Partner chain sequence: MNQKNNLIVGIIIALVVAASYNVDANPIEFVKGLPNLAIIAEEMTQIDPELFGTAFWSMLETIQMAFIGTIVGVAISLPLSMFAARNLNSKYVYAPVRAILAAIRTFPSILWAILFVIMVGLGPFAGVLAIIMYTVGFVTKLQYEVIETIDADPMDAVNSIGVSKWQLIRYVVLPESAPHLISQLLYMFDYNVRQTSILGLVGAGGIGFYIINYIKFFEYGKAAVFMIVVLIAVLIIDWVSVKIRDKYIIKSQHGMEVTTK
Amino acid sequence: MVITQTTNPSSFSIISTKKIIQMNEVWTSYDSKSYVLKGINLSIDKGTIYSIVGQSGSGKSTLLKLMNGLMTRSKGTIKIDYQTPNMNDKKFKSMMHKIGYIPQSLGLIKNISVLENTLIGALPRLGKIQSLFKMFPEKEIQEAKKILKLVGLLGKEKRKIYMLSGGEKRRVAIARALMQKPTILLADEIVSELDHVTAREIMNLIVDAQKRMNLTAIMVHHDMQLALEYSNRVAVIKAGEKILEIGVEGDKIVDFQTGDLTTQEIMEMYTGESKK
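Can you show how this chain looks by itself in the form predicted on its own?
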């Protein structure tokens, strides 16, 4: 068979892929003695919601830290939009503002206002002097107010963080991340310790933002049922290994990675912990 080339390779300016995050046989350790993650393989499509479910200490949070460069792998390869996460790499550092990260602690500054916390997300776009003295241009202030309206905090811009409820604090953390204008949103246990009604309000908010901004959202959960309800795919992590990857298509749970668990076992896996 003869293949005739009709396009000049030099005319291509970029390689496009549906995959925005790829991990291949990734192992990592905190102490160089025992591995927290073992042989992890992940492939996440752009513009989707991907959840990571597992019990405490299973390695879920470590996965997110690998994605944003807060940790380095021991073995294997990681690509985040074609870049290897590395805080010492200039190319990766230049794109870090495109990764919005919400840690379990939320990382909010308690004694400043909702608006000021949100504006912190704009700091990577400012010059050194502006960043140092937090001199925010009016356009950034107006953008922050639009985002606060989007997350349901209109009228609470001047309120201090310590005055807010748990659900409101999470809305501020989301607003700060969206203020970065990210392409990827990483959220670690964003709805933990919230009642079911508030948890779904926060999840609905993330889904809405994901659709509006065409984000790729990667979230860590304990609650399997919540993860399946809101995600395109769910990875199950146990003792540092990915033991299953599933998703919902219509009224069926689809197994994307062959496992030996029944549907009932999957749904019951974290029932006890999600009720706590």
Second form
Amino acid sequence: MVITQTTNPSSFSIISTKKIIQMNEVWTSYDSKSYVLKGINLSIDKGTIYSIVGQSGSGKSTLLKLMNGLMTRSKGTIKIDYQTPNMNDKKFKSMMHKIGYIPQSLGLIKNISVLENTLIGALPRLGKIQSLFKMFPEKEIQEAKKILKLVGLLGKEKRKIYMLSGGEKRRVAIARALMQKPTILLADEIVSELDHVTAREIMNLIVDAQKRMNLTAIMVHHDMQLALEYSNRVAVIKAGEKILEIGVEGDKIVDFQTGDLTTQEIMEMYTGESKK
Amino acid sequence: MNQKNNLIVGIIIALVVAASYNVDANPIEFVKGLPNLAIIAEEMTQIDPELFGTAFWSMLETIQMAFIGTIVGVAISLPLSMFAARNLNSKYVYAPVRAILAAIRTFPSILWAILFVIMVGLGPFAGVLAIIMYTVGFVTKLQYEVIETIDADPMDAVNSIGVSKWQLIRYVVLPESAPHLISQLLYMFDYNVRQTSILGLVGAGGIGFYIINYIKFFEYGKAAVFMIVVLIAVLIIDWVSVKIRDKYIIKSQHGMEVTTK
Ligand SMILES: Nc1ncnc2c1ncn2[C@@H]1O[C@H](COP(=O)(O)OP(=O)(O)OP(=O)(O)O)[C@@H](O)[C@H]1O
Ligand SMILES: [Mg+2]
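Switch over from the form predicted on its own to the form predicted together with its partner chain, please.
Below: every chain and molecule of the assembly, starting with the one above.
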């Protein structure tokens, strides 16, 4: 695979914080016929919350999968903590231990319990024999219980996944990701189908973890309002292109960068999005 | 569309007629033979109750053979299926494993039994080995097909943590395919009991030995005793496996189990 390094004069000002994720002119496709992402540039500061919004099918989930190596890029460069994502690379694999990923479909294992699903996050810390016989150290089990309490699943540890509500399942997926003791968290629409109260509860949980663990969270959202409320920066994707990036501080927009689209087009899209 | 269907049906009927001619399958012979069946049926009614004891013990032997064969066969199939699944291995691993499995499956169990009788001599052990081979050939295929249809989402989610392949198998593949495995085990046991009942034909143990010998000497009444015992045993096993399936598989798949331990 040829990696083309385009020196694109980045619109970001260089500040002292570490850029934990950087993408430069990234293109990708599923079928090598048409591109799903087209020339994505982005740069995420360590310890911040970065949100991605956009219409269905615009390429949000694909963008997240590029960050943990589940997808490979066709063109461009991606650096996650200065490493190129590649699932077959030993060095990146140890990096993956620290990337929590909550897929849109959650990816829980239906037939096992809440506790066991959570403990999967600890697998990288387990030896061969221990993992073969499911011998999790007491310390890890206590840690898992602590996290389950944090996400509000105390007392439901022994339930099988199919006995949980949609919101509870989401909490299990969050717990599994937190169990990894992540430095990066990728969360794909984890609050989209929830009521406002529960959605905020879960978002507060993420913000809390981000502050406590100096986590970098990249979150896909459907709701622009929620994204603005809970992020440092919000990127808007349309048909595979990043058309807008907004910097937020409190309830003020401090930075507003547009891509190729005109302000008129963006405003149309923006109002369409916020009506949802 | 309809025309095409008619043509296909016509061709199939023509093929059946042509093939029947080739193999001498003559319906007239069948009708002529019916009175013979009546004679056998009549002789069968003169059953010999003293033989029920022997029949019971040989049925028990048959069931034990099928049981060992099924359990050992499934135990071998399980790891083998992990190497045969396309979503877990590269082509260089799964292709040869699949080729070997296909070769194993080309033999019916009775041929395996003959082979093992030659290898280890007459008796139930040869039969057990034959059942193991047959079970491995089939359950591995069923199992790798299940593994290949496992939902890709949990696989991706757990893979993204950077776990080893063994951890992936232990924590995703096994739990996700376990209900199917139990169902295959039951199905295979059921099927193996029937199969083992005829392995006696080639001297590989089991109740079939008695049946074939009594039939050979035209003692249909005695053979009938053994056939009745097989019938009863198969019905009981069928009934029990339906119960087990209902209790453990159907419920767990539909999430009907509400006990919280
Ligand atoms: N496995 C796949 N194979 C082929 N095409 C895919 C695959 N996954 C996604 N796509 C296509 O890629 C495009 C982007 O998909 P993606 O899942 O990234 O969208 P999204 O922005 O997350 O949408 P949503 O909000 O509905 O989740 C879509 O057009 C989709 O049809
Ligand atoms: Mg998506």
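In this text, the rigid core denotes the largest set of C-alpha atoms whose superposition between the two forms falls within 1.5 Å. Because the structure is a prediction, the values reported are computed rather than measured. Positions refer to the first chain, counted from 1.
Asks: Can we say the CA of Asp31 moves by at least 2 Å between the two forms when the core is superposed?
Replies: No; Asp31 is a residue whose C-alpha shifts by less than 2 Å between the two forms when the cores are overlaid.
Asks: How much does the C-alpha of Asp251 move between the two forms, in Å, when the core is lined up?
Replies: Reported C-alpha shift between the two forms: 4.3 Å at Asp251.
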